[in-house]
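Consider the single chain below, provided in structure tokens and representing the form predicted on its own.
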Amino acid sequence: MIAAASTTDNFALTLEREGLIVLPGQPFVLTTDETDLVSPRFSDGQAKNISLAPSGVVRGAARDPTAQIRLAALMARYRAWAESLIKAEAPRYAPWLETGRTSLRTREVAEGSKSPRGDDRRLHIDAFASQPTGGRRILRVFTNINPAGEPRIWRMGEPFETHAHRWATRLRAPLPGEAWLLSRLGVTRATRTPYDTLMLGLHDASKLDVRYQREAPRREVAFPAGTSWIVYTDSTVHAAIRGQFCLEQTFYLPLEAMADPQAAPAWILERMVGRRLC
């Protein structure tokens, strides 16, 4: 059962329909005991980010037990802050909020990735090959913690529905038994629904199309150091093109939590194809 939006849902409605909200001021500030952790030297040099799983496991960090404990404490504090923020601004989400990974991003975005699919400088929506969402929304909270005061630069693309129609002819339906096999082999951490297959198709089609990346409509947005922003990255076409040192918290929300479920990618894609996807 999806609850109707109320007069207290303005924040949630704006976020779901616009995709992104920038928070005023400096809502999250590092303590003096945490500032030295904002450095590439704490990365293992292999992983894209240093991350904290909901279970408490730290990945991507250098093999320094003391540093790992401190990094975990920083990311746990950010996770708690981000969760409190979402529950305060969008109280309808509180019963449904599922916590995902917390990340400390120390790499310069402009370095890019060897893999086009992994290159976040290319316009895309978020969809994860190994982590199907089954239609749940991907909500992320970011904070630019660059110690040199440098902004984080994003590009924002076209509306999700326009984006989905652009690639409609390239999207494929899952093969019979494909989702079961991927789950059985451990390729995916949950069963990939037809929705997940289409979303992954959108992600890959846009990232791999050189002409689209060159000519697609976009606008540039700068997030100054100290700024936090909240974004539905599954429906917001975006690209991170420049910036270093950022904290990020991922949450998942079901359609039942939405103030405007018809703005969700699952509803839009189901209207496009004329059948249930998740």
Ligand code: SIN
Second form
Amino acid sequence: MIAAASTTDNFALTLEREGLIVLPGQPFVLTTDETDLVSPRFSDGQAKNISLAPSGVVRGAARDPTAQIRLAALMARYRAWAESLIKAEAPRYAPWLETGRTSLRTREVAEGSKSPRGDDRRLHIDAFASQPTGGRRILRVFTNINPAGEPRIWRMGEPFETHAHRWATRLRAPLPGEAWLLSRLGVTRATRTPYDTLMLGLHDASKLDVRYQREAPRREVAFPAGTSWIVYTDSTVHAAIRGQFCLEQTFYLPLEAMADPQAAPAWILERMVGRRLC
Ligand code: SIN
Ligand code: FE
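What would the structure be for the form predicted together with the ligand, rather than the form predicted on its own?
First the chain shown before, then all remaining chains and molecules of the complex.
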């Protein structure tokens, strides 16, 4: 059963319905011995980000054991801060909060990506081919740690429901046996549900449509250096346009945790197609 929303749920409700909350002030500040880590020189030059898995494994970092330990410590400190933030602001999430990867993003966003699907400068909702969520929400906490005081610039697009309806006729249902096959082949880390296939369809359809990218409604949002913001990136149409140096923590939340389950992409898509998707 889903607990009824109460006043302690205001933060969760705003987040679920509006998709974005910008925190006041500069709630996460680097210590003086962390500041030198904010540099592209610790990257392995291949990966998009340096990341810390919940298991403790660091990926994307240069082969420098001392730097890797310090990077892991910075990301672990960020993760702990983000966890306590969410638990304090949205207490109903606390028992459900599943901690995903932490990332340190040292690339200039404006440089983009070689592949259109990987290009986060294009408006999209988050859905990842290798990481099906099975209907769980993707909640991310970002902090702009740009040392030169440069903002991180995003675009925010139309509401999820409008977005889903726009692409409805183009989305395909998974083929029989497809989810099983992808999981056997190791393409997916968990079995892809029809929900994941639809979400991936939305992600790809919007990113690959040149006209949509040119004409779709959007507003620009600047996150000043030092600012932290929290986003449901699975339901919020977004694009990162410009900016460098950012910390990010990913969380997953089941639908049971939602203050307003009807604002969740799974609920909206299920109503749209008229059947269970996950
Ligand atoms: C994204 O999720 O599309 C990228 C966000 C960012 O790095 O600012
Ligand atoms: Fe994204």
